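As a starting point, one isolated chain is supplied in structure tokens, in the form predicted alone.
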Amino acid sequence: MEQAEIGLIGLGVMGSNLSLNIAEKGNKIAVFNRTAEVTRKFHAEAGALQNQIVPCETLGEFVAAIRPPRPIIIMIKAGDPVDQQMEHLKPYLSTGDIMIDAGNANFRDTMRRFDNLKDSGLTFIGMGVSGGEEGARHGPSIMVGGTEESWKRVEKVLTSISAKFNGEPCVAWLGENGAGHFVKTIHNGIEYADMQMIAEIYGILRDGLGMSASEIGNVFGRWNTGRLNSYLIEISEKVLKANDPISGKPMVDVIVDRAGQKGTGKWSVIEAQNMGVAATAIEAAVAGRILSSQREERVAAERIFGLPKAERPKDGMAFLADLENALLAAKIGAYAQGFAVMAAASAEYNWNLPMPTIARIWRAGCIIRSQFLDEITSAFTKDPHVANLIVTPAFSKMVKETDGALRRVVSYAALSGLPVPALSSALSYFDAYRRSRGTANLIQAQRDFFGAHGFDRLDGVDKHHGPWGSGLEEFA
């Protein structure tokens, strides 16, 4: 019997859509599961596909089934669940075989996965897999971290089953150990920052403008023909148009404003202050779903403080375009700041991270797939190693372009009691990026003054504490 080229461990939504991708895209693939009537069922609902997956009752069968050096996907719940799996397959594999979590792990957990691995002949991949269960099925975007020896071995199979943008696969070797993860990670940070400034000003819309859900989908609608154009503007404009089955009112508006997030939104905030990069925007959005959660507890401050009203703009059709430049502002800040954590990242753990070939491959298959992409692609192709996205040719003539209307929206949210964390930070790290004459020498002076923690002084001198008292008159 033919043996399978791959093979997938863990058969829930996004293992069981993967393997289908798998199989659907001519590669031979042995699957199994905990709870073997999974498997079973998995492979009996596989229609036309069914001769390109094997099916595996137990782990032996599984790697037996599998071409060595044998590359095998473990699409399970992150953290201790993949050590247990792992565990269970060592006794099973032989030399050069691959074990890939293809999970939302996080980054450090990846690279103590694939030290451990080092003498022992086997190797580790930590893929990072964008797309959700429709990319999963059809084409993600798929982030790789391990040995460019790994890399090669599954690099068709990859290939095949990824996005494709403008017949380009939307799939790349990062790095080592756990470059992969780790930019997934803060593709996960930059997505959190997009959508909650999509959701500001749709709550601007909403709250300030009067508008309905389905009036304001048309909005997105339009936008979504422009440079704003994106899946996650595509996505927003068809669930504001949507009707609840049960109620008939816009589904958007029985939804609970309590938002959900599975922990890689707040490691990319965690990990951005460890490299000391601001990432203001991505903060701003994790801090958003916290602050989203306490439901409760806004319920009862607004019955104590009420809320301001929020006056209409004069001229509405000049705010919507206002609208539409200040989201796009603000996404330049949050992208840019997502780049300086990866930029970051790259340095201190000697992964040479690709900046171009990770904004390629994020145009397709992706959650934050847009076309601005593509332009990032370009900036970065022209620099890969400038400073900061925002200082690049294309996108400091869009900042000077949008920056004074995310100046007037963001004054008109503040004024009028509208919550705007995301669009506000992305502001305030612009205005604070391009000052060169910032006011941190206060924070100096009074760190020196309780602190003896000393400064550098403009002129050069060679004296670093202030005559602040006769307590520090040693240090001046």
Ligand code: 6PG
Contents of the next structure:
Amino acid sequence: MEQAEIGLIGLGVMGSNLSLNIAEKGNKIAVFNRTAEVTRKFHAEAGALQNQIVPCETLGEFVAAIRPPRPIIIMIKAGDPVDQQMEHLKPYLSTGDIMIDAGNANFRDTMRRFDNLKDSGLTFIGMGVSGGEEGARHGPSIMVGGTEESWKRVEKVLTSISAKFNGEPCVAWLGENGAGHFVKTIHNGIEYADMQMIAEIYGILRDGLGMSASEIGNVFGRWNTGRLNSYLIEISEKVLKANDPISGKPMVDVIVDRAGQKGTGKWSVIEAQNMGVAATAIEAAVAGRILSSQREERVAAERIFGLPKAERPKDGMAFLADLENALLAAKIGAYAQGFAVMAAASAEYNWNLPMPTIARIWRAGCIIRSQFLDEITSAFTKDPHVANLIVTPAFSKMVKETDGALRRVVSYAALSGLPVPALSSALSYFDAYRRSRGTANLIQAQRDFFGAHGFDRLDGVDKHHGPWGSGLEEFA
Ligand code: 6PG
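Can you now output the form predicted together with 6-phosphogluconic acid (6PG)? The one shown was the form predicted alone.
The next block holds the full complex; its first chain is the one shown before.
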């Protein structure tokens, strides 16, 4: 019997969909699930794709069904289960075989797993997969990290199943060991910021302008035909227009305002901080989810403080145009920060991350897919090593066109008591980044005053301490 080109362990929703996608693109695939009944059911329901799928009930049978060197995708819950699965699988594998973790792993775990296999003859790929259930089934964006040799073994299958943007596959080998999972983490960090910013704009439309869910849906629908065209705006329109079959009310109006999170946003922020990169919009988005989860405290605080009255903007149409431009301006800040974090990580871990390629494979398939990413692709293709996306000619032009709107929207929100942490942090990031003379001179003076930490002088004179005395006078 012809051997399978690839194997997959874990037939949950993502694993099943990915397997069907692999089979549908003409690749024979062996599948295994801890509970054999799940495997049987999956195969029985695979319809016309049954012939492409080899259902296996033991790991021995599963491994034997795959052509060596065997690429095996592990699509199970991130964390310890992956380590356990790898340990179970290892005794069945031979030199050159490749274990592929396709979950949302912390890249530090990926690095560790990669290193642990170093002398075993086996190898490891950390593979970020974005696009949710639909993407897994019909074309995700795939971010691969591992050895170039192992990439070569899986390139054909992964290219066949990936999303395509104007015919170009949204999959790439991004570097050694943790590169793929790191890039996926930052993808998610940007996803958090993008979603938070859209939610903040929704809040202004709902609580400032008093618009209904479906009216806001219409606004997003219009924006989706313009420069904000993206999957997240598209689905925002859809969810805002959906009604609850139980109450008949707009669905969003019956959903508790408490956002979940599984860790990738937080990891993005931690890694940005570790490397000394300002990723304020992503930080604001993670903090926004944390505050959202403290619902009882928010309810109690509203009883104490009440809510300020939001004035309706005088010119509603002009304000709507401002909101659209403000979202674009803030989004540029968030993406610029995400790419800056990846640039720092690339240097720190010697990954040589290809920025234009990352933007290119995010244009379709993934959750943050958009027209905008095509523009980022062009900007990075022209200047792959630019210090920051916002100073590229195309994006600096966009920022100049839209930062005024962001300023007006953030001011309006502040005066109306509407929280816009991600929009305002993006604005402050821009204002701090483009100002040659900041205010850290005072911080340096304070540090020197209380701790003799020293400072540099603008005139270059070789005197690095202030005339502040000992700083201990007040204790005398
Ligand atoms: C994707 C998504 C996907 C998933 C996240 C959501 O790229 O397909 O990012 O990975 O939806 O896990 O993360 P939170 O549960 O943390 O929001």
